[in-house]
Each structure stands twice: as structure tokens, then as C-alpha cells.
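In C-alpha cells, one chain follows: the form predicted alone.
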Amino acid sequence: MEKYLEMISAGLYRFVNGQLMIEDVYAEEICKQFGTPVYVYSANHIKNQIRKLYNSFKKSHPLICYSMKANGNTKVLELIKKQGCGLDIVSQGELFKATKLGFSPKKIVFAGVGKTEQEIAAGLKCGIYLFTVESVEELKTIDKIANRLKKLANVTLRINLDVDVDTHHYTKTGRIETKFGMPQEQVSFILASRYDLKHVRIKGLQFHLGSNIKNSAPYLSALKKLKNFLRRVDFCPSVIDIGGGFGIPYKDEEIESVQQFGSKISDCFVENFPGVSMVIEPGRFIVGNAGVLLTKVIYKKQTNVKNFLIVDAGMNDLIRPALYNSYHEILPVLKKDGKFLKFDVVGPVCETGDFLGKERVFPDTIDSGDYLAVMGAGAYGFSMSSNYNGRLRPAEVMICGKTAILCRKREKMSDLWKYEC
């Protein structure tokens, strides 16, 4: 347990006298002050992760565009902006929030396979750095709208290099059968006819391989494939965006260090693409292990075949285990003695798939009213939450040293029908 905490946080999560601390605040105090379930983020973990990225990729000096979909909390975004990062966005809603918070449009890349005309126009009016183009039809639409607005649209073409990665099937984005990107021959055709587009400037190429990739090998393979592709076409990119997907440990497991990860990719990039600007789009790496979901045991239920801890957080709060069968370490907020038994940690939602963890070991003295910490919940936790079963989305809290700041209020019952007519 302690080894895992040290691996993910360098002391920002730790047990002191048997009590879990997040930075310098006891987790139990957070539960009592703000209620449960509650998302808690470590500000210093976020800053440390960004610092690690800058240091490990220093040879290639990338523009870091944080992937906003991972966690769009305002306080989280403000903290990330202060570290000099831009944003990777995928909707007009994210664009408006980014501009409201003062992110420079020159550090915003707009991705996504289904940008509407309204979203494209909004991006052009804001003067964003780049659109990531996913199809020929999208490119034509951008050219048309830029013409209407008398703008010049800067774009990268998302190329599908058909690189496989060891991650969940749903989060693989670099295989040829997925909806993402364009095959090499299609990108080659666009580049050959690029001068026909009067209101689009193709600045470079982009690829994205998937999510939670835990070693650099797929990126090195993709960069070599991209180099071979560029040898066959008449095009010199000024920008190459290698996407995100940099993995994090969700348990005590072997994973390539970020120092090796960034250094290997940077060396390969600088060697093969001298003078070209790099963009990276990390999301999970920055916020994943910065977040904890604190929850309270409602009931301990024991049957002839299973032991259950029924908690007040469910799949509507954290859907990753139900959706991807993802593993999240689950720790007691207060250590207890006792005989260790296996429990399924499940929520109150009316679905058999409503679980946070299966076959987890806890002392038999654990009981209703005890608190648990679901680790690694900072990315795709709250951002994928819902009101399923008429449940209220939880509060969000940020910890910085000894200070706990409420950064999103818990929803109220009236919020459930606020927008209904």
C-alpha cells in the first residue's frame, strides 16, 4: 500500500498514524467537512506532473496542450494555465470555457471527428492555433467557413498510422479500423492538392495512438512510420502533434518512467524532424493520480458466495470500472486490524455493472460509516459522471498543502429538473 502511494505521488498521499492524508489534510476531515462522495484533487501533484513533462521532453521543447476532456474543473484548469500549458479541446463548450478562463487561443488545438459548422466558426473567430482535421469533408467545411469569415485556418491533418497499443479496445485510436484520422493514401492526396484550398494552411500532421499507454515503443514506431510517409510526399511540416495517451500506474505495476518516456520520444523526434515544432496533448498523465474519490460505506453485506461493501459512490460518479473494467486501487481512509477478507466494492445504482472494485482485501472489522479512497480518479472521473438513477453529482475539492478549497458544489435535488420544460 505504502509502496503504491509513494510511486504515484512522492509523498503527497501517505498514511500518518493509520490515517490517509492528501497533502497535509486528513482524508477523514475532508469527508466530514464536504460530505461523500467527493472528488479531491492534489494541486501539488498536478504541478509536479507538468514539471516532469517539461523536464523529460526538454530536448524537443513541446507545446503542452492539456487534454481538457480528462478533467475540466475550473480550478484545475486555472492551475494548469499558470504552469504555461495550452489546451486540447473537442467541443465549443470547452472552447468557451477556455477563453473565459483566459487561455491564449494561440495555445489551443481543436480536435474531434465531428466538429459542427458552428464550432468551426467559433474556433476561427477566436483565432485558435490549430484545427486537427479528421476527414476530407471536414477540411472542405473548414475551408468554406474560413472563406465566409475571411479568415485563414491553420490545420494539422490527423494521419492514421495503424499502430496498435496495449490498452483497452475502446480507447485505441491509432488503428485503421477506428473512426479517428485518415489513412496514409488519403492524407497524401490532400497534401498533393493542398494549394486548391485557398483559406486553409496545412501546418503539419497529427497522430494519436490511444489512452493510458505505458511505454514509449508505440510512439517511436509511429514517428518512424511518419518519417517514411514524409519521404514519399512533397511536404515539409512545421508542426507535428504526437497526441497524448501517456499512461500512469493505477496499482503497484511496472511502467516506463516519464524521464525515459519523454527522453526517448524527444531524441527520436529531434533526430527525424529537425526544426519541426512538437505538440503533445497529455490529460490523464497530469490529473489522473492527482484525484481521489472519497466514499462512505453504507452497508456491509455478506452472502454465501460474496462479501460486499455497498458505498455511496456509484457508476454515475466513476464509470471507468463499469465501462472499461478499469482497475482503481481502493484504500481505507483509516487502517483497521482484523482478519482480511475479499469484498466487492459496489455502488447503489440499479445495475449489476455498478462496481468500483472486485475481490478487494479489507479487514473484517470494516463496517458501515467507514470511508474509502478510490485512487487514480482525477482523469475521466467527474468529467464522465452523470445523473443516472436520479443521483446528484458529487462536490469537487482541491487540496494545496494544508488548505482545502471547494471548487464545485455538490448538486441539489432541484438541479435534476432545472432545464426541463
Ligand code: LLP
Contents of the next structure:
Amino acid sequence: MEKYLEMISAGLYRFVNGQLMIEDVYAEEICKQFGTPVYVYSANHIKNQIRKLYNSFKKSHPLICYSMKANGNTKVLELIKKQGCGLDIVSQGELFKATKLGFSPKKIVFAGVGKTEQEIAAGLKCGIYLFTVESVEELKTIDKIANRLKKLANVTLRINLDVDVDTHHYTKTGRIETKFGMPQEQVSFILASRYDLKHVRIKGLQFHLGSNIKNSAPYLSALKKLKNFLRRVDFCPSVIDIGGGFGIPYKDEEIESVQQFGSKISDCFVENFPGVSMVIEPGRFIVGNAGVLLTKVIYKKQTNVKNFLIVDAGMNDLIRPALYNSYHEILPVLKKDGKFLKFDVVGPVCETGDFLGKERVFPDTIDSGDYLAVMGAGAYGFSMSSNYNGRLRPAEVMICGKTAILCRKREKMSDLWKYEC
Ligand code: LLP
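With the form predicted alone in hand, show me what the form predicted together with this ligand looks like.
Every chain and every other molecule in the complex is listed next, the one we just looked at coming first.
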């Protein structure tokens, strides 16, 4: 477990005298001060990840548009903005929050297969950098609304290059049978100006292959396909957006280092598309391992078939294990001695799929009242949480060095019915 901690955080998470620390704060203190379940984010981890991206991609000098769906907490976004990043957004809600927090519209790209007229108008009015267009009908709609608002819409066309990636079936987006992007023939038809749209300016192309991709190979293959495509259609893009999807380790596993990953993609990009601007849309890479979900054991339940640790965080707080069978490392907040046994770590929600980890090893001395840390919970953790089973969304806390600040309050009972009438 030490090797894994070192690998994900270069010392930001560590055990000191058997106690888990997040930056310079004891995890147990956070549990006691803010209650559990609680999401905790390391500010310095976020900064480090962004610095690593800038370094590894320095040759292609991309605009980093952080994919805010991964974690849209205000404090997280403010920190990311300070590092010079823009945003990848997918709704008017995200646009509203982004502009309210002062992100420059010139650094906002707007993706998503189902942008409504209202959302398109909102994007046009605030002058976002690019719409990532996912269908012919959407392109025509953008043209119509831009005409109505007397604006010129800058767009990239999301091309589906039919590139497969090694990730969960639900998070592959580069295959031709998914709902994302447009097939090459359609993009080529659009580029040949067959639709005669006067209020859109096609600045370039975008692809997004999927999420949690552990090596650069699929990106290189997509760039090659894109190069061949562009040669055939005789179109010179001024920008190419290679999407997000950069993977992170969730356990002690070897994955391509970010230095390798970024430099290989950058080299390939600069060689094949000289002078073209690059956009990247990382989400998970920036915040995934910056977040930990702290939870308390409510009961230890042992039968002659299974041992369970029933904890106070469930699938409504972190749905990734239930939805994608994702692996999250689960560490004790205080190490204990004892005979090691396997436990399923499960939540209180009334679903058999409500688990955080299966067959995890803990000492038999572990008990109700003990705290656990579910690692790698910074991306698609809180942002996919819900009130299922009448459960309140947890608090969120940001750690920076020795300080821990509350950055979202735990929900309260009356929040559960505040919109009902
Ligand atoms: N750009 C686009 C167009 C996207 O759809 C996404 C993520 C990203 C960028 C950022 O991808 P990332 O760098 O975070 O992999 N809930 C799933 C992941 C869904 C990703 C959706 N799109 C999970 O928990 O694994």
C-alpha cells in the first residue's frame, strides 16, 4: 500500500506512525472535524498534476481545458483556473458556473451530443472559444441560432475515427457504434461546404476516445487516422482538440508515465500538424487521485460465508464500483495489528450492487467506529453522487498543507424535499 501511495502522490498521502495523512493533516482529524462520509481533496496534488501536463506536453503547448464534469466543486475549479486552465463543459449549468467563477470564455469548449437551442444561445452570447459539434443537425442548429443572434460560431467537428481503447465498455467513446462524434464521410461532406452554413466557422476537429486510457497508443493511432483523413479532404485545421481520457493508477499497477504519454503525443502532433493549436480536455488525470472518500465502519458483519464491513458511504456517494465495477484502493485511516481477513466493504444502500470494494484485506481487529479511506475518489465521485435512499450528499473538504477547509457543506434533511410541491 505504501508503494501505491508513493506512486499516486509522491508523498502527499502517507502513513506517519500508522496514521494516514493527506498533505499535512491527519485523515482521522478530518473525519472527526467534518464527520463522515466526506470527500477530501489535496490542492497540491491537483497543482502537481497540472504542472506534469504542462511539462510533458510542452512541445505542443496545448490549451488545457479541464473537463469539469469530473469534479465541479467551486474550490477545485478556482484552483484549476489559477493554474491557467480553461474548461471543457457539457451543459448550460456548467457554463453558468464557469462564467460565474470568472473562467475566460475564450478558454471554454462546449461538447455534448444533445445541446439544446437554449444552451447553444447561451454559449454564443458569452462568446465561448469552440462548440464541439457532434451531429449535422446540431451544426445546422448552431448556424440558425448564430444567425438569429448575429454572431459567428466557432466550432470543431467531433470526428469518430473508430479507434478502440482498453477501458470499461461504458467509457469507450471512440468506436463507430457509439453516439459520439460523426463518421469520417459526414465530416468530409460538411468540410466540402455542402451545407452552405454562413454563421459557423469550422476551426478544426476534435476527437475524444474514451476515459481512463492508460497509454498513448490509441491517441497516436487516432492522430495518424486524422492525418490521412485531412489529406483526403484537403482541409487545414487551425485547431485540433484531442479530448481527454488520460488514465491514472487506481492500484499498484504500471501505466505509461505522464512524461512518456505527453511527449509521445506531442511529438506526433507537432510532426504531423505543424502550426496547428492543440486543445486537451483532461478530467480524471487532474483530480482523480487528488480525492479521497473518508468513511466510517458502522458494523462488522461476519457469517460463515462472508465478512462484511458496512460503512457509512454507499453507491449514492461513489457510484463507480457499482456502475463500472471500478477498483478503488481502500486503506485504514489508522493501521491496526491482527490476523488478516478478507472483507467486502459495502454501503448502507438497499442494493446488492452497493459495494465499494470486494474481498479487501483488513486485520480482524478492525471494528465499528474505525475509519477507512477510499482512494482515487476525486474524479466522478461527488459529481456523480445522488440522494438515492434518502441519503444526504457528503461534505467536501480541501486540504492545502496544514489547512483543511470546508468547501461544500454536508446536505441537510430538508434539502431532500426542497424542490417538491
Ligand atoms: N472530453 C469529453 C468530450 C468527455 O466526454 C470527457 C469525459 C472528458 C473530456 C474527460 O475525460 P477524462 O479525462 O476525465 O477521462 N464516469 C466515468 C467517466 C466518464 C467520462 C465522460 N466523459 C468514470 O467514472 O469512469
